[in-house]
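Quick heads-up: it's one chain on its own, the form predicted on its own, in structure tokens.
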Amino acid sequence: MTINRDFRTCPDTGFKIHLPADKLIKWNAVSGVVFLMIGGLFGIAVALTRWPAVHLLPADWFYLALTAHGLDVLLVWLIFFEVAILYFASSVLLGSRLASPKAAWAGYWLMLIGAVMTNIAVLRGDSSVMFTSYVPMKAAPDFYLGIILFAVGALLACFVFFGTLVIAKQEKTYEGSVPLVTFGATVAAVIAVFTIAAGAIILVPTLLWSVGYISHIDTLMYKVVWWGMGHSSQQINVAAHIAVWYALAAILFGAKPLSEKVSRTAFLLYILFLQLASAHHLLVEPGLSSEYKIFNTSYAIYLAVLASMIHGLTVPGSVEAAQRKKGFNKGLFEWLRKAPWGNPAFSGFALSVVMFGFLGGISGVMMGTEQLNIIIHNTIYVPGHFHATVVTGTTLAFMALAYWLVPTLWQKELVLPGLAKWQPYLFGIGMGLVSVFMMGAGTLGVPRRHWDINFADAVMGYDFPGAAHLMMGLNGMAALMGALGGAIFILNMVGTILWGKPKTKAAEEEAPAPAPEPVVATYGNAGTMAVPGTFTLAMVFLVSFVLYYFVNWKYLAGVWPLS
């Protein structure tokens, strides 16, 4: 009998894991968590500065911190972790060897060098152009070069992922269609290629402009192309974290989607229509035609919204179907009450689904409506929406996956299991309140990028309503609560890796039975649509959606007399 020393078998799941893929998943995930910590520290400084009673930083340090925060949490942390997910969804779930580990390592080092280079440029104090880096603001050349290197590294990771899919197909390491999680990861990778291409188209000329080889860059052209990267990078997050939702439902409950074909079609709609949401950053630009704005904010965007609503129904529906199959059939919600709420992998997953839908989804559709966009454009409502989607949606989902992935890959027990039970609630509720208070303050007109809403140093002063000051204070308090949850997560992950107790292994003489093929790595449907609890929750969501949407039309009517 020959032993393939390039693979190991996971004792918990039965997965056949390619050792180079194992190491790359670990390094990318850990690097992402480190940058989450760095970006989180800058985020606390930003929140405490926006809290009028504290007002921590002076103007120059505020814009420096805001630039670093956006870079590290919106791009670096998420994409590092998403690369780990790509390798997991291809090599591990398909039982395949990873295509070209050397190229994968080259991609990793390019990403790391690029991220460090851009952070250094920001900390040096000459590149405080914020996440959007709008021209004619000019950063140092190494700011743009670092982002380009990071993007090239991420592109290499996508190509390694696609190559692994080809190898798995050729070597027949799986049967039939790829698992739904792998399909979702493929959609994320396709969107990533589009995103990186848009970034290259605009950032390479901007780099040349910063060193003096190009004399002028048109500001409107820059915005249009830049948002093809800036917003589409968040669409990578959406596709990736929804794939994580399906993975966690399968891992924790043995759940299968209500309909594989419908879920896959919803993912496909993301490729075709989700990037069009980038236009909601441009709806007040006078240089773009009405036809462009109307197409993006009506007919086309509805199909992306439809896709998200399908996932919002079928993900909890798959959990309900699996729970009812186990006998939790009393009433509408016994399946939900008897879920493992003390398991951070589940609680993080559940909070991510709810908050992404209610906070991120509803606010995103409102922002994507041409007429309504004008009342909140460039207010602090916009980062409130970001925190609902990227933080309570994507980051919380990735944290939930990490609570399963880290003990499984490292074969160690969590060092602080008691705190881990509370962490998703502290982080999720804290950051959910950040989103709510930011969106509330933005509705009252608080600006998105200004360091002092008191305008103490302005020639012409302006007083916001007392409610706006209250909301910005509550935002600071909620940010501290979320930061505590984030710190517990980072401490648990780093502590588990460094000092975690090794998991006990079954005695060799017991000869345990081979593990069944995990549901997460198979194709199949739940076999039922009898999920009354999920349909009830979906109706609550729909009513909330309609009410909030028309309340904002009432707000819009309030500004009509100005014309």
Contents of the next structure:
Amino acid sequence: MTINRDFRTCPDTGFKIHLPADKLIKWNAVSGVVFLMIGGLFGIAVALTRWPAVHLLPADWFYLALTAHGLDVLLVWLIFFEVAILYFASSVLLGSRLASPKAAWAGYWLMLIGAVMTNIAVLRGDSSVMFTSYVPMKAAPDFYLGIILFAVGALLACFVFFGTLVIAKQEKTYEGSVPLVTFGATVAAVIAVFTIAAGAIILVPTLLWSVGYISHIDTLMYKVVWWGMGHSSQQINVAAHIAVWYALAAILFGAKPLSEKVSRTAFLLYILFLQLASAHHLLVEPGLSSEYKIFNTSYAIYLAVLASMIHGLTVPGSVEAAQRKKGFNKGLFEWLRKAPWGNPAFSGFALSVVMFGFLGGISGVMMGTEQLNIIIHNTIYVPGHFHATVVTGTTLAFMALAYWLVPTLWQKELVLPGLAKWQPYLFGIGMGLVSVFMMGAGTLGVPRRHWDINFADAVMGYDFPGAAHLMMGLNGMAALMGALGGAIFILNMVGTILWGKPKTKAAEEEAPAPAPEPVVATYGNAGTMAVPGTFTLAMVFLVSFVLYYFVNWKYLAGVWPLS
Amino acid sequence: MEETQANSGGADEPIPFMQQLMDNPFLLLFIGVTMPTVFYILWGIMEITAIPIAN
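Please supply the coordinates for the form predicted together with its partner chain, as a counterpart to the form predicted on its own shown previously.
Now the full complex is given, and it begins with the chain already shown.
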């Protein structure tokens, strides 16, 4: 068997890129963006239906669109892009050949065939079981088979990633420990393996049940194991987008982490405890004990929350340290004011850090508290929370990376650079508002996955307060704003790949000369802990966190008046 | 002094335990699969199977 050892050198970064890895990164990233577009269109239809004054779709189409939206954006877009990140973080950052490109291509095609198969099953109209596909709701067999094929493909990609780490070590393409970004990607791959294993344990029998070989699947057993996949798949996103934050800080600012050891230990806490949060979805199940719920939903006594707060401190801290080294030392925030806010790779990254922490992080910890969870369980607060984590956190971080990755890999200029400057703000703020309005409506009791909160023709109706209707209307408007941002991103990416002007020599000369060894591919600390601006922002975060947490206890106390 | 490599100490210095752990992706994989399997899935299944069946 011949091994492809062909590399090219990136003129912008100096990276040695293995040609098969180059192609696989491109195909996986583009496939992800296509599914983001498809899932985004379904998302607009869902948001416009939940806007009471518009109420776009009939009930059957609403549940079809909701199923397709959840599947395409929560699973397909993110996993395709994450596979691209895994190959980038292993083969490119370590300067190594990719292990078994053939297996990587087999994984890619399995993922693509699986995703298309499941989408067809949903669009046919006989599998509107939503992303969770809770039994005893039964979808067509090809719905489950498609997800299984997709998962097997993703598992192959994880094995290729681990194989590439082995090859890089054996062929000594790096010395010492792998770079922090590669370590973060390793954590994402570890979580992915558990996620896929949990998916296989539950989806294979569910497939057999849908074709009639198994007579019964216990609903609670299904929920427990399914959420081992469903929630853990979102934890892959967390680990991957934090690796992307560190990568962008290094690429844009030459920033090194404040402490490699602390950041790596925080990632280790993710490996140990992050996936336990799957139990969030089981907090009102009477068949499970409080001990089980509290241990798991607190990510083992909040140790994984601690890890997220460490990353939330060290990522902006590393940027501050790098900026101060360049002379932006005036006051607490000159380093932040003088940051490149017009560069979409930076603005997307900055908004992602802030909104993931403030909106997604704080609401997630509140929801994971057994007593507080009852206030918002199964309300639209829950999608409000995960639109903050997955959309303003992960998707925005991936978009920010794409603004650097696509022009660098394809060696083309962005087709709409002016619009690109505005895109992260439109998308990030739009989707941030979606999260806020959904969480507001959820606090007022508006249910999730509900076609009509007016309860037209219902035997037992319910009048939600006017504020709830207002929130749902504002949610629809904010979703349109976010969708406009999403459309600009997709136009920019697809347009750049298809019609972008090749980077000229003049443009290359204007760009700063690549460092001999890019910081993102090295091990090393910033060498300082003097980041007063970041510590001030961290204090603002902690005060907000504490206040919001206690406001919700106060709110819980008002649910059942005890006078 | 700025640290440039994880194992930047002298060649004779033993590699710390935590670094050995974090430099081994397969050990991380083992831990990352075992922990949630035991604490989330197995514990959950044990509790479900302990629920008495209605007569």
